[in-house]
Structure formats: C-alpha cells, structure tokens
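What follows is a single chain, given as structure tokens, in the form predicted on its own.
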Amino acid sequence: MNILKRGQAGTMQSSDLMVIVEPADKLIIEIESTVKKQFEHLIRARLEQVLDKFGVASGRISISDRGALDYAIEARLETALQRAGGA
C-alpha cells in the first residue's frame, strides 16, 4: 500500500491517541507518549505489525499517545492508512 496523502485518526482524549500518516521517501515512525519510557517498544511493535499487514514500506507515521491500548492503536492506524491511500 502506498500513502498518497495525509490521513489522520483519533483524538487527544485520555486512553486514546492521534495518528497522522503522510507520504515520505522512507519509513519514519515518531512516537510521543505519556507512557513512552515504559511502553514505547510495545507501541512500536504494534505499529510495525499493522504496517506489515498493509504492506506499507514508506511514509511518516506520527503518534501522539495518551495511554491507548493495543486495539485502539491498531484501529487508529488502520483508519489513518485507509484515509491516506485506501486499503
């Protein structure tokens, strides 16, 4: 899947996250989180799992997390990807 335009999903509410995906020449993942020290590796692993599922090889993925659970991370990223280029 190619990211053709900017897409976003989510909110900045507690226990949610905002995901913004944009076209880029390589894969860039930026994570800002209230629980970054404890859970960045798990957030990154979930993001990479979803990106692999959709076959995304390049793009800028920006995450602003407020303690979202795995299912919310996956759902928000999938929605942002669909809005940015179609599934």
Second form
Amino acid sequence: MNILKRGQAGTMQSSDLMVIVEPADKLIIEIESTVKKQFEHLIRARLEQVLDKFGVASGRISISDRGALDYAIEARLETALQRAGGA
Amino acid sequence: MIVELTSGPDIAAAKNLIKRNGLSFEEGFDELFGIHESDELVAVGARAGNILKMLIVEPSHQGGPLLGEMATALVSRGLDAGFESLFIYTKPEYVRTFEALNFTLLANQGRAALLEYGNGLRNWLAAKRSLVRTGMNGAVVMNCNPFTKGHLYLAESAARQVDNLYLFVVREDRSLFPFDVRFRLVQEGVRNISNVILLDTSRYIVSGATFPTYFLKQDDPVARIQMELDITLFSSRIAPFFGITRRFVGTEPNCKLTNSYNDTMKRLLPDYAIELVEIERKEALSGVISASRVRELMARNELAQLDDYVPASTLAFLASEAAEPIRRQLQFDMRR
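For comparison with the form predicted on its own, would you give the structure of this protein in the form predicted together with its partner chain?
All chains and molecules follow, beginning with the one already shown.
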C-alpha cells in the first residue's frame, strides 16, 4: 500500500505508543522511546515486519513509545497505516 | 473523558485550577481542554499554535493516566493543525515528567524550561551537517524586514573577523515581509561576501516557540525568561554544533527589547565560551539605518530616499510590481 496522507494512532500513555505515518520519498523510520537503549532494535524489527506485510515501501514512520509490548506496536502501526489511506 | 472547555463556568474552573497550582492563566490560546472526574475539573491543558501551556493535573489525581491523556490530546490536536513540532514551557522540576512522555529538553534557564515533542532540533541540525566548517566561526541572527545597508555592513564587518560567518535569517513569518522575500533579499545582498554561509533559524532561534514576545515587542519578566531560554538554547546546542565562538550584533539605539536581548547575550554567552561582538550601527547621511526607517519611507511613498538605506538588490524589489501589496499595506497602516 501507499501512504497517501498523514495517519496517526495510539496515545502517550504508559505502555502505549503514538504512531504517525506521513508520505515521503523513501522509507524513514524514527523511533523515540523511553526504553530506546534496550529495545530500539526489537521495536524497529517489529515495525519493519508490519511495513513488509502491508507492502509499504516509502513514508515517514515516527513513533514515540512508552514501553509498549509487541502486539500494541503492531496494532497501532496497522491502524495508523489504514488511516493514511489504502490498506 | 477529555473535553474542550468553552463555557464561562468551565473556563472559570480552569483558571482556578491553574492558579491554585502556581501557574498564571494566560489568554490567547487556540484550545483549552479539561478532564472531569465526579463533576470536578481535575486536569487542564491549552494549546496556542505550536506551544502547549497551562498543563496541570490536580495533585490528588497525579500518578495516573490523566497527564498522558491530556498530553495525547494536545499533541494530536497540534499535529492535526499542521505543526511539525510542538513545544512546552514548564517548571524545571517537571522536565523529567515530560521527558518520560518523549519530549526533549531544549533549554533550562533555572526558573523555566523549554521542551520539544520529538526530535526536531536534532533532525534540523543533522540536515545542516554539510554546512559545518572548521576554523574560527561567527554567527549573526537577523530578521531583515527588509535587508538594508545596515544589515550588509554588519555582515561585512563580521565576516572580516572570522573564517566563516553563519548568517541566520529569522524563519518565523510574523513580519511584514514574508520569509521567502526576506531570505532572497539577504541572499542577493550578501552574495559577494565569500565566507558567508546562509541559513534560516528554523524554530530554534528567535522563533514563536523560543522567544514569542520578541514579535510583540514588549519587555517584561516573561520576555526576560524567554530571551534567556533562547540564548541558552543557541549557546548550548546550536553554537557547539556549528563551531561558533563569536556572535555579532549591531548596537541598538532604538528598540528596548532588542537592546535587552543584546545585554542578556553579553551576560550569558561567556559561560559557553562565546564572545559577543557589538558592531556600531552604520549611519546614512540622514541618520541611523534601520529596517523600520525603510518601512516608514515606504509608507510615505518616499521611494527616492530609499537609495540611502538599502542596497540595489533590495531597492529593485521594493520598487517592483511584486512589492505592491507590501507598499499598500504599509500605507494603509500609516493612515489608520
């Protein structure tokens, strides 16, 4: 799918994350997290997995995470992508 | 549940909650939100453009989800409104609280701290990495509303005293001349100075976020705090990135606020091993050159005199068809 407009999902609550996806020329993933030092690589892997599943090849994916678990990351990104049109 | 507060009684309750918790209630917000529990207002927060303010959770309700809920609403609304970056002023003791919400500290002045949601500053600097030069570097920050022979003189004098001069044009679009015009006139005006590196201030120097009162030209305690934050941010984050050790300003005979900004720099910059260099204003035959004088002449339609004050490149624009709306605006403002 293509990201056609800005899509946002999630909250800034503890154990949740906020995802913002926007159109861009290439794929850019920006991760802010209170547990970035320990888990950035795992968060990134999970985001990439979802992006793969939806065939997203370009867009700016920004997340700010407060220690969300895998399934929350997946669900929030999926929702943001759907809101960004096309999924 | 979070709701927008618009009715008189709701706003009065918000005022009360804000004041009871040691902040002042400031008018001039775009949106004010509140959260009620058992019919009682327990959290508030407001957004004015890209600035979040008056964010309070009643102490008896802290430690729960209310702050996150309020912050989510304010940030989402701000992003929906099209702002790339959102800022919050808070007390230094709350810096950690906001860092836990993924805000990044930009500057702490002792009585107030400025934080940004996300990593705008880091991204902005990263995008400018190719402009970084080694050597003895200076900086000058100018609004150039519009670019005058005074600005040119300041840039030339400063450029002679350093290896590279970073010339930051104020990005904030709150002046008569729009940013792209101001920037282009500077670009044309300084193109013969070989060691000038031209860039804009983004949201991080003299902006609506770092120093909003600058654009209101009022000198009060709030303005003092803001200019200290603005200068701290420049000195601690921006200057080290570009290797800037001198900041140049023109002496300021007219504007009290700019003068006190210069004084504050004189006081704070040495702590960061940056020297403030004041350069005497250039005078035309008829007096000190300033952009406000240029605007005054335009308002009176005395374009012939402008030659004394602005370089040829600026003059060409001021007399052009494209500047007609600006001239008309000035003449209209004067008649009012």
